[in-house]
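First, one chain by itself in structure tokens, the form predicted alone.
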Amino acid sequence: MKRDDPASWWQRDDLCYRDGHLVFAGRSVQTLADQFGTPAFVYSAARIRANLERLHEALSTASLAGGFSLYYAMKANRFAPLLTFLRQTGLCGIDACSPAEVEHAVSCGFSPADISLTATSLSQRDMDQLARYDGLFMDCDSLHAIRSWGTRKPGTRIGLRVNPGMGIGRAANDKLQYAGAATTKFGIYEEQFAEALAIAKAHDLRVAKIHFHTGCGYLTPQLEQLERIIGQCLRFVEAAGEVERVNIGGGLGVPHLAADQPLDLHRWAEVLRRQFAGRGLHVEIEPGDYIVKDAGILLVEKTYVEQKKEAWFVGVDAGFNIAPEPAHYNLPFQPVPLRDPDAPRMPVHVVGNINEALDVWYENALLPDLTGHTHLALINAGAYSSAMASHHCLRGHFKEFLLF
């Protein structure tokens, strides 16, 4: 494995070349896009469990005396197959955002006490749908979640979710950043706080848990900006009082590119521990991209490859509809060969087959000429993909597959 070259930063044990070819969770990349098709998103069971393992590690680290528990983001992906794999391993529960994720998460196993909602702009038929699963947690979002979650469920314990006026995100991407600056429709900022208490109070609801807004995608160098987000958020907990529980969000991001380094867990979780210890409260993490997007690839067909004036272009069978990502959060999809190219490489533009500009799938990717070859696989392709899939330009087909 070349991981010393620029252009195969990503590769690992378990996503590299071998004998020339690539493989993924043990599989040819080749065979699986014969057999499979395009475009086709293919999850790795294994890496999934060793993401999840890793977390499960370095939070042990952290001495939080209280424990800590994780819950996977379901609107990072939410393939029937990967929910019920998730369930299976016992190293997690569920954090959803709707009525629908709720429902789905239980059709896959999970009962409604392994599920924490954090949801916003909450209608009266959601909260009626949310009020008949007993054991479910609500995290309010506002002043209005709190009153419409007490009408319905007085004398039980909730969350509530802060916006600290300060957010984290990928290299200061700002629309990774949830909370900042800019006033935003998530969570209860501090003018509010005194108010959200009173309203719960007067609803006999409990406030159990301090929700933390921040961001995500960051990687080590934001670690700093975690812990200050953390530090203003515990201003919300000691106002609160007898706080059991806190949940810092989600946010943990993998590399993207080749200058990234991957997240340091053990310097997160030293944060944690810093902040924390001695406090006793029960801390949950909700690492849905962590966990799921470097477990999952996009096999693609190559459609041409042309110059246009002084640019070369390589279109493939798959467009920005049904990954969102890159086109939405400036997240590019590292375009992988499916044969260890030793060729030279030159800077080209992998593009997608729907007629919009947004349609980019990474800017001047070093890639070797692809005469000759039929498919590519783009990486980092397991989170906020299929899962935020359109059908615009009735081009939304796509396939997905879990390997173990």
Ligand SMILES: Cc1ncc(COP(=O)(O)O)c(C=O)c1O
Second form
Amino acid sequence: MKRDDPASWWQRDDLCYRDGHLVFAGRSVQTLADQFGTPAFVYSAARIRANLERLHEALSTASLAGGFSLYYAMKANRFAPLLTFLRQTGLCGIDACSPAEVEHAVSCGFSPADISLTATSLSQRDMDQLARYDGLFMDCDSLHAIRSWGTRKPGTRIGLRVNPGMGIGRAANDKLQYAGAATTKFGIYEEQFAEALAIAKAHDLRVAKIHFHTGCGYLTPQLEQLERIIGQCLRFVEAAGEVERVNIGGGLGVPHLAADQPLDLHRWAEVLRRQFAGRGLHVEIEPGDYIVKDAGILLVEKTYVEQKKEAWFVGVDAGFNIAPEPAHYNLPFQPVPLRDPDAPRMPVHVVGNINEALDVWYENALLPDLTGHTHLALINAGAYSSAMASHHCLRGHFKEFLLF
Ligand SMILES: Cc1ncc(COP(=O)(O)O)c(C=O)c1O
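Here we have the form predicted alone; I need the corresponding form predicted together with this ligand.
Below is the whole assembly, all chains and molecules, this chain first.
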């Protein structure tokens, strides 16, 4: 296996070919597909744990005098067995973004004190529901949110989600940025920050945390931008006065293509060390992708192989509606054959079963002759897939399995 080989760069110890057959989490993927049926999302508990432990190790090298905490962004994947497993690792709390997410996290074993809430466009009804959870930590992303929370929870500590006017994203992908040149709904801008502090004070709320999440999918080439963003956000920390915590959001990416190098966590931790040195701040992160994306694969059945004009198409029994990232965000989920890794390959378009032009899983995937194959696996399907699924074309059906 070579990292720059477009057909096999994704292989690693727990996702690779053994004796010509694809193995994931110690199981034959063909056996899983035959047993479970398709479409099926299959997640590896061991890989999730390894991803969490790698983050903990990196954070512990960053010399963060105030300590650190990790919150899993459950919007990435809310499969209940997965959440309960995360709870049992004791390695993370939860980043939730709605009252229903809070309730679901609690139903999976997390206590409200383990949950940090960063939501947007909250209604008064949402606020009432959230206020019932004592210990839940609220990051307010607007003046409206500060006022609404303040009337319900005076005398408590809050975070302020800020918008530094700078964003980050995989390969400068604008669709993955939450802040930047364009004005977005996310967070309080510097121009309104003094007013935000005044509203908090008027409601007897203490601003204990500055929160920023400015984009998704960043890899090593984007670390300089991350450093600039943190530097910019420290201005908010200084302006707020008594801040104890900083939450730098999620956004840590995983490779989607042979050309992507895995995020260099050593360099990432160095950025945190440099930026937070001597400040005594407790540093929080809230990744979703990094923890679960490469711990999940989507098993699909081949429906047909056919040439149309100059192109070859491989149809499968699942469409973009159960894993929207490739279609909406240009984040390719590479299709991989379940056997014959060394067979000659040809470019084919892998397409789904939804009547929409954007229902293309992968253009020019290099695959062997699939005549004798029944299934394919799509990698990187562990995050923002099942969680974002819809019933478009009444084809939203899928199964999920967590393997130990
Ligand atoms: C506020 C907030 N925090 C964390 C995340 C998790 O991002 P990622 O999965 O890219 O790590 C998101 C994603 O949308 C978010 O909006």
